[in-house]
Structure formats: C-alpha cells, structure tokens
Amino acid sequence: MTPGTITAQITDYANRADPYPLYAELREQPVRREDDGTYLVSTYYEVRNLANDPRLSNDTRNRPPGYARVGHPAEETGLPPSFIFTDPPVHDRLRDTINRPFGPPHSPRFLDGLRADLATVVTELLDAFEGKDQVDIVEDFSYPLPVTAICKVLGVPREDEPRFHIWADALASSLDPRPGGDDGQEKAQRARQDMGAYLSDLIETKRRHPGPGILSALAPDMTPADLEATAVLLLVAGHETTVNAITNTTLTLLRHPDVLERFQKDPDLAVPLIEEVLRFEPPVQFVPWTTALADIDVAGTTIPKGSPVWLMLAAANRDPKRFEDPDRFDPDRKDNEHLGFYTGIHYCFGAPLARIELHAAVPELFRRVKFSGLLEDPPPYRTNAVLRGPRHLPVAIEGLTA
C-alpha cells in the first residue's frame, strides 16, 4: 500500500474518527485506479451494480501473485475458506446449507426464539450499573452481547463464551487489507488454530450428542472443515459488526440529543433510527477482498481482470446522487435502501439477527439509562478499517430505572 495514496489515508488510523471527507474525495471519481492496481469503486448505483455481477469474485484464490488475500486463512490453518469468501455454485450450496437451521423457510422460530434470551443478557448488563457515574459502552454492554448470541445460535456452552471474546478481537484483523504488522497477523492466526482446535472438539461432540444450535443440526450435512470455517466467519463477522452498530447507534443517538429526544418519547421511531443509523455510521465501512473475472465497464472507467476491487459501502451510503442531504442523520428518511449490509448474493446472512440484537439492546438502553453525556468525543476507535467502530465509548450517566 502506497503512503499517500487514498487507500492508505482511508487505512491510516489517523483518519478513523472521521473517514467521510475522503469518502466524499473519493466519489469525485466513481472508480479509482490506486499505483498498486487495486479500483475503488465509491457511488452508490455503481457499488450496487457490481456487487450483483458474477464477473466481480469474492474469492480472492483469483487475485493474481502479490497481492494480499484479505481474510483468507486456509494457508494458515488447513480450513476452506467460508461462504463469504466463495463463489457460486459452491457458495449457494453452502449458504443455503446454513440456512436452513438459521432462519426461513426451514426454521421461521429459530431466531426469534433468542429474543427472550438476548433480553435477560441486556437486562443483567444494564442491572451492573446501579450505583455508577460512568460507564464504557463497549466494553459494559455493547461488547458481551453478541457474543452470547452468536454462542448461543452456534450452541457453546455458556462457560465457554469468555473464550470467544478473546478470538473474536484477534479474528477481526483478517479482514483488515492493513492488519496490525505481524503481531496481529501472528495473534490472528494463533485465534483461528485455537478456536479450530475448540470447534472441532465440539463439533465432534455434537455430532454423538445433538444439542441446542445450529452446529448439530448441521453436522450431519457439512463436513467438518466447512462447518469449523463457518463458525469462524459467524463469530468475526457476527460479533464485531453488531458491537460496531450498537455502539455507533449510542454515539449517534447522544450527538444527535433533539432525536434522542424524540425516540425516548416515541420508541416506535426504533425501526427506521436504526436503519438510518446503519447507513450514517455502517459498522462495515468497505469490502477490500473481491476480484475481477473478466474486463468490467464502470462509469466509463474499464476495471480490467484480475484486478482487485474494493467496494466502499459507507462511501456509497453518503452519496447525494441517491440520498438527499446524505450527511443529516434523518430518521424520517424515506426509500433508505442502504447499503449497511451490503446486496446481492453476499448480502449479510446474519443481518436478521444483528437487527433483533439492536432492537433488544437500543431501546432498552435509552429507556433504563439517563445519560449526562459523552467523556469523550471522538472516542478511541478501533484500528481496523473495515469493520470500524470505537473502541471504547465512554459515557457519563446519572441513574438507572427499572
């Protein structure tokens, strides 16, 4: 990555709290040729358009020698890679395999039957504030709450979910396009072999002993490496991203007081916050791993083959040529087709349950927590640049209600 370039400004910590001027740079020209070869790709209908076509791969095994395979692991850890990181058919196969225990047609109740659970969580996290002044919204509430749900669909012990935070961080910087030198590479890989080591041991176990969760209703259908990959890709991309879109809805909410306002009188306006807030502040800013099959024509601009590609998500979301006054935070925003989750065949498999996390955790906050205010603004964020969200948030409150 060159110094100076726009990818490394974007990836430049520097530039975390507030990427969107280069966003807005960038959309001067929809397609973006970097020194290295790499397009950027920036509006909109034009990020829309090639997530939908088949000659844009998410597998970078197609990327030519040289050039880095963001969040692939099978040379490290012997696993193929998951189904984001797949193309049809073997995509569709395995997408609809795991689908099938996770939501409809096959099991309409599956998810929803994790909203009592995820309430008690958020109700025993908001209990431990009783008697504080301050609290950390990351590390207090924000953070523990999608990992009990992503153990909780996967069916790991409850005893063992500490385990899944400490992989859940390290897991992360894989799908970083700058992770944390060799470091980060080295604790990366260290979290894939041990939580591949737990995960085999368990899917084991509940193929003799079938239990709660998906991995025994697919351990019959998946074999043992796909379902291992499977559950690694839930986790990192399961976890950080709700951890992002609950703490950016709180930080947006309390920089935004005249709307907080409002949803605390009106907790119907639940729905389209959220949405609004997830293309305001999308918890994953852009997609760094996807690779061109054959020449593509965009925007006047020809993306040759084999190039890599990387599709700015929260660069399109503010682009004015779709929304109107797109740097307003704007509830009462009609026809908001974000891209938040991304489209098309990859769209976000787990977004059904991220949204029922949000429900459970954002208007419960704000009803039960009286917040004075930010401590800290901007806060610190995380240093990676694709799944982008604080890193702590911390936050002055003066009570607690039942």
The other form holds:
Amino acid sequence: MTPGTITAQITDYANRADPYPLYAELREQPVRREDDGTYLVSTYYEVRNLANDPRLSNDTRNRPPGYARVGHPAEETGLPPSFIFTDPPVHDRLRDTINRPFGPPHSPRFLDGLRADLATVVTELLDAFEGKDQVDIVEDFSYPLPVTAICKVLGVPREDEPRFHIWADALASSLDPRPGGDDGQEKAQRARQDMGAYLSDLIETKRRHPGPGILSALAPDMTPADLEATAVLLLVAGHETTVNAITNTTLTLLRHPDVLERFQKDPDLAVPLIEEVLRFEPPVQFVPWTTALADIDVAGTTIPKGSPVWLMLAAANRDPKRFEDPDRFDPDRKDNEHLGFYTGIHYCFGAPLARIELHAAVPELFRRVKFSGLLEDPPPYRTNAVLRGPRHLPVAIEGLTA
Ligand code: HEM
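Can you return the structure of this protein in the form predicted together with ligand HEM rather than the form predicted on its own?
Zooming out: every chain and molecule, the one shown earlier first.
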C-alpha cells in the first residue's frame, strides 16, 4: 500500500464492490497516519477501545482549521448540530430525551407496536412480485420498508417521501469523505435547510394538533431547533442504512446457497444470520468524523490532539485476532460481538428499530420468493464509501408463494 494514499484508496469507487482486501492490508498496521495528519484505526480491539474513549470526540469543531467539519456546516443553517455530531453533556441530554418516546424504559411497547404495520408493508411489496421474472431488490423491496418505518416512528406523512428523498440523499452523500471535493457539503447544507424548513412546519402543526409518532411526543420537551435537527438526523439515519442492510443480507444469502437452503428449512436461523451479515457486510463501513481531544496512545502510536481519526468498523469486523476465519460468512459463529452498530455512547440509536425491520423483511422474502439467482454479481454499488451498499440488486425469480 502506497503511504499517503490510504484514504484515497478507500474512497476510490474501484474498491467499492470488494473493499476487504484493502482492509486486510490496513490491519497490518493497526494505526496509520495519512500524509494530511488523519489517523486510520482498523483492528478490532483498538477501534472498540477508542469508540469507548471519552478523549475521542464526535464534534468535528475540535479539528484544527483546514480539515473537513462534517456535521458542522461552515455557513449558518439556523439549525444546531444533530446529536450524532455532539459530545457529552449535550449528546447525552438530547439522546436521553429522544429515547423517552422511542424505547424502554419509558416506552417499551412503541417499536413493538410497529411490527404489524411493517408485516403489512412487506406483504404488499412481495405481492407486487407476482408475475415478474426479475426484480430490483433495492427499488422494489429494501427501500420502501425503512422509509415507511421511519415515517411512522416520526409521524411524517409517507406521501411526502419524494420531497425528503432528495434531501436525505444529499445529506447521506455528504458523509462520504471525498478527497478534494466540497460540492457535496454545499448541497448538503442546502438540503439540511430545506428539510429543516419542511420539518419545522410539520412540528408546528404537531405542537397544535398532536398525533401519533415521536415528533408530537417530543414537541413539549424540546426547543423547536433541537427537535428539527433531531428529525433531520432520524429521517436520514433511519433509512439509508437499513436499505443497505436488507440488500446486503439478500446479496450475501444468494451468494451462499448452502446457508440459504438451511435458512429456508429453519427460519429460526434469522437471528444469528442477520447479526452475521452486520459483521460481514456492515452498512456503515467506517466512522470518519471523530477527533482526538488529547494525545492518545494506541498500539504503540501516539495520535496527537486535534487529529481527525477514522474508525474502520468493517475492517475491525474482519480482524482475525477477534473473529476466527473472519472472511467466512458463518451464521453459526458464537460470540459475534460485531461493531456494525458501533459501541459506546454513540451506539446506534436506531438498532432496535433496524433489527425489527430486518426481521420483518428477510425471513418473509426468503419464505415467499423462489430465487433463480443474481443477474449481476457484483451489483452496481452506490458511490458512498461510508454508507456502502448496492445501488441496484437485480435478481431473477421463478415464483412466489402465498
Ligand atoms: C442496519 C441499519 C443501521 C446500521 C448498520 C446503523 C449503524 C450506525 C452506526 C455505526 C452508528 C454510529 C455512528 C457514529 O457514532 O458516528 C449509528 C448511529 C446512529 N444511528 Fe444507526 N444504523 C442503522 C439504522 C438506524 C436507524 C433505523 C435509525 C433511526 C432510528 C438510526 C439512527 C441512528 C442515530 C440517531 C445515531 C447516532 C447515535 C448517537 O450519536 O448517539 N440508525 N448507527
């Protein structure tokens, strides 16, 4: 690997379909310094320890000038940063507040109550496969479900999807660190403003006429600006990632017919199988927006205060020092403590929802659809290196059961 070009290789689209050989090279040196002073950490224990280290910040304003400040636009957008890009105590206060209507202990039944609705959406999507001999798993299946789910969670009208889809796309692209290009950041800034304005009107309506969903529940407890920023974050985080998770699961199973055959006979395999996909093909490949708040010693290297740090989750998930035979897709793997949802205080807020969606989608897809195979392997990928997943997944199908 040529020194100084590591981040360029990771973001290079040519490596998107199979970044794992590159990650294996990276792990040979657990902590690497890029020429511009960015540090990449790629081995399991080092990534895990750093993600749990209070000296590592998710607030990119702690970077010296000249480095990308993801999540903190240069120009005033009128919105505070969303809680993913903040540190304690602000982070913890916002996360605790938002968790109240979303999950246990205050609202243990909220997410569970979505299961029936999601099952109905899955049935409708699969019914539409009838009479077709090929479908695109992304457009026809993976995309519509998480969008419906996050709309229900928030109380956002599903029919507004064509509007916020464009904003969400621009915001998701801006998380992708493309060396040299800042067009994405400008577009994202505008998208965040437009999405914020849309949500601000919606939140105002909900304040006056509360309805189902967490925006209504949170309106009395949060400032309008904090609630808007949170709604933007959840709307974006809530669909791009899960779309990729459902698609990656489908792709991985079609590439492993032995596991697929077992799964079709034993639907209980769904739990370990889905966790194994989150290890093997994680929808968030790395977290490139952390910063060292002090000099931090990691595996014999000192990461100086102020350095941007990329935590390479997908490389850590295949670290042979942590997982036996890590390049093997193995749903029988014991002790599968993968980093697909991260770890520490920024552990994925939506993980319980994502798991409910995956379990609504995957077993039913493989129970009802008889697949004859992938039409393109590898499929065309999205450009994004962080939120990595197929743009399309064309598959041939032989039939559909009721
Ligand atoms: C399989 C699907 C998903 C995967 C793989 C995933 C992965 C991740 C990862 C790796 C992080 C850590 C990012 C960081 O610290 O900077 C994260 C954070 C987050 N995720 Fe997810 N996510 C998924 C689905 C969702 C869903 C459905 C939601 C919406 C409810 C969501 C909301 C969030 C939020 C709000 C954070 C920030 C948490 C914090 O800073 O405390 N995610 N997710």
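Residue numbers count along the first chain shown, from 1. No experiment lies behind these values; they were computed from the predicted model shown. The term rigid core refers to the most C-alpha atoms you can superpose between the two forms while keeping them within 1.5 Å.
Core-superposed comparison between these two forms: the CA of Ala191 exceeds or equals a 2 Å shift.
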